[in-house]
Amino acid sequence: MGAATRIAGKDLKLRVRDRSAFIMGIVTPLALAYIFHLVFGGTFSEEALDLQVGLVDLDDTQVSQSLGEALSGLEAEGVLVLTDFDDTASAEASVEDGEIGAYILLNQGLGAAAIQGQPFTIEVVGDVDSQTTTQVTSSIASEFGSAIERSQLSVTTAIALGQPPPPDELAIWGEEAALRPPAFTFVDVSADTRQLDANTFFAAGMAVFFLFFTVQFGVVGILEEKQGGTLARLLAAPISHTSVVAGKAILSFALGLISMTVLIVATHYLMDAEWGPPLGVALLVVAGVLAATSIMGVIAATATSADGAANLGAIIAVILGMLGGTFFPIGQGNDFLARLSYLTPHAWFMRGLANISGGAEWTEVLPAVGALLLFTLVFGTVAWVLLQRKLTR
């Protein structure tokens, strides 16, 4: 074990002075995850859905009042700012300066065809450049004319069958309905979260993309030196084949470990990501790298040449990257790409996170963890064996 040790120390010399580790490993991640932060990573957050909303009532009875009292609901939620106007000019010019994105306008006379089971109209005008706040509120207004509409059913029907109100009370009855709660509510209930937020998705997923990159510089370490020379001086000393290739291993390993914690030492800090409990990420990155490492030695005990080992290994790197989910996710629910993606060590170390995400324990991420050892124990059985043999070549 001294001589692995003091392989990959002097490997470890050589990847630091020349910087290709280093830029392969931590600034290129680092660089990319930063720009998709800048790029991506407030779109989601509560800052970035601004819905300024206005509302034009020229009805003024209880049935469009009602959509008011909703809106009002909704902006102490904070979900938009509601904005009343006394007339459509006032509301449109306030659109043409951008200070609304949108308003609902209430017609004069809604109230009464609700009533008396008439068609009526309710018009949303936006601005062209707010399309987000123009959807949502034709959204609202169309959610609140299916009110209207299913209380005019329900008189209807009531006809229908014989029970029809008096005619003085035919109002009294139409505006109840209108003014109903639903069958049924949404209620938010707080729950573990199980999605990365935006900043720690990028941030994960470039620094276990190219995670795969950096340990490749420790396992085709082998290749450069028997193209090098040095490989057959190396053997020719009292140093074991097994020395030899676990030196190379040593190195990815530490290169993939130091690569992997200055990431996320630094994207907390700089990204305001959140890995979750320490416990938990350090057991997944070091999970992680072990298997990184063993896929990479089956492709250096595969290739024949240095270069030959990179470029295979670099596609095998995108590929499994992509379809693991480290740029965006892959698949939905149970489709075919998404129980597709869990072949791949990059899924289960984003899933992992995920489990321990927003508070979790843990211990969530052990499922994880699992199935990159899995990853190890297979491919790195396969690595060590063909690695042995190529040295006796």
Contents of the next structure:
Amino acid sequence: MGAATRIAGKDLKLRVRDRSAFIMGIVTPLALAYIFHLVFGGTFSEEALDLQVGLVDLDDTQVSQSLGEALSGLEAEGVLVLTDFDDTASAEASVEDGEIGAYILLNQGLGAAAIQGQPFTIEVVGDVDSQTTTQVTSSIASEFGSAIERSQLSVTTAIALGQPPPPDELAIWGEEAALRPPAFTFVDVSADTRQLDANTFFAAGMAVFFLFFTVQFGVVGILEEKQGGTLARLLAAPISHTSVVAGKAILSFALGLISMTVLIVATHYLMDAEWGPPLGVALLVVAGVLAATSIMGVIAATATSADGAANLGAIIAVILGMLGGTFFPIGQGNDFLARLSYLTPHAWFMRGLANISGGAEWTEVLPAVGALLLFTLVFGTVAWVLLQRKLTR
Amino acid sequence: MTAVLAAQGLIKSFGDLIAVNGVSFEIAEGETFGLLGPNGAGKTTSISMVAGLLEPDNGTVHVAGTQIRTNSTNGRSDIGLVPQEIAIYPDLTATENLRFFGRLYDMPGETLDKRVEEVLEVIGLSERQDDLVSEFSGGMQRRLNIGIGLLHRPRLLILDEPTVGVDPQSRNAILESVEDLSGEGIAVLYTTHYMEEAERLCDRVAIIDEGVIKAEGTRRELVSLVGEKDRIRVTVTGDLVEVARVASELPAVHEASPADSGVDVLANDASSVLPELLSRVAATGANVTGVAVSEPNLEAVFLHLTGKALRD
Ligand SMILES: Nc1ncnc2c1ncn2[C@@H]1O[C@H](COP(=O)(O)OP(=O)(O)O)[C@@H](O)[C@H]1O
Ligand SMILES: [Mg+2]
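Follow the form predicted on its own with the form predicted in complex with its partner chain, if you could.
Starting with the chain above, the whole complex follows.
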């Protein structure tokens, strides 16, 4: 391996002098991530984090108060900001002023209707300009509504069994059922649906997108040596063919690792990107760089010239990057695209990162790391074989 | 003399094309051996097999007794290769290029440092050693290209058309440094399509065309092989017919005939016949004003063997 590291070291020197790897691996992704952060970062995070929700509780029973408590719980978790209103008019005014995005109206008689199994309504009034807030508020309201319905059902079932409970107990059943915390999907967010905040998304998206361009500067070196005639010298030297290929792979890996590390640190300090627990991020980055190196290795092996490899590599990197959701989150509302995106290492990288963002355990990254290592195994083997063969023909 | 290089029955095809078809030759220590042939003759293919870059379809290569294979590093340290294309890194300095390749040959630090200095001296680049190669002239790059091949003191140095595209001055410097190599006991394999280079540098020459060695030997052996003679033009005033008659009486003279303002004499070896010839001519009373000798060259041999000119 001495020869491999010597070749990699020589190439690293050349790449440093050439500066294009530096521009591709660090300057461009950092600049783009920062621009995205400036342009979209603000609006993204406000929408996602500052849901301004109002509550008008005209019923004021134990049942209706349970919604208020649930909303307060969400407020404590930072999901939304809750404002209580005494009447509909003041809530309406607040929506019009843009202070809140939507409010929930609980009319008088809700608690009684809930206990007696009568029909009831819960109203949600939202601002057309605050679609996200309105949607989230509606889903909270309908969750609450179904919770009440479920409790009514259990009461009805009990009656149907021929053992009508005493009326006061009946009331308690209904209340207890309604009081059960509604299963809001984002209260206990499962790993599948966790999202990166906007800043981290742009930072990670650009980093992994450009990673595929950066690692090219290693493996494409084989084609450059071939075109420059120096490959003959390497092959004539008392070193094995594998060490030539290994040298290029080592350089790809090193360039990828350097660029990712610099980008992670820089975006953390420049634009508050939260990459997550260091161990998890490190595993993900190593696996991601390996996968990128393998795929670009296959491209270098199939291209006939360094320029050809760069062009083909760029096309593949853009397609995979788009499909993998490095520019915009993919697949929301489109299951097919979402499933398709997992054919790209990019999607696994972004997913792995989302899984460990927001204070989760580093082990949550393991499925994504496994997937990336699978990419490495498949494409890496093909690249290894093809590149060796490319040396002598 | 032991052979440093022994190439036996090398054959290599690319698809339907048989690029090299049964090439064999040996080179001894201190000997410079030339492969002379036009573009596409199979010179580069042959030496690629010798250097272990290309696996022959058939045949073997031994360097200092070790068989050279593409998939083995055995024997490679004994070979220095100077590829036809300039094979150096333009974005490294001359020293960095030398040091990088030197390390691939596992030269230990101190030896390498000393040897790099020596080689820079030999190729005349000491002054420019820390400049990027991209700033070098074509001739300087060619010299560095050769220097890298020499660096690890190989027993066999292979030079593939090292003077192509070089200005006359650099070319002369290159030829001189190759001439010095045989003095150091290095076996040199030199390919070229320049007849003059083969004649000047090589102890033995193999004429190769269409993948086959047509003839091999010293220049004189090759020349006599095809029956070409030295041509002596004696410029005289006097009886030209008489001069021609006298000249043709000499046993070493093949033919003598009057030509404008002199006599043309064909002989096997001009240098041995010249003193006798001139004294005979003087004896006729003719006044010799000039003598010009033209020896048959490899160009003529090539033409004779292949029916075509060396350069198209
Ligand atoms: N890698 C290759 N693939 C196909 N044909 C080749 C290859 N290398 C050389 N040739 C052909 O083999 C013949 C000999 O080439 P080469 O050895 O380079 O000749 P020379 O060095 O004497 O100019 C030429 O016809 C050339 O086109
Ligand atoms: Mg050639």
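In this text, rigid core is short for the largest set of C-alphas that superpose within 1.5 Å between two forms. None of these values were measured; they are calculated from a predicted model. Positions refer to the first chain, counted from 1.
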* To do: Would you tell me if residue 28 moves between these two forms by 2 Å or more at its C-alpha, with the rigid core held superposed?
  => no
Using a rigid core superposition, assess whether residue 294 undergoes a CA shift of 2 Å or more between these two forms. no
### Message
At a 2 Å cut-off on C-alpha positions, does residue 101 qualify as shifted between these two forms after fitting the rigid core?
### Response
yes
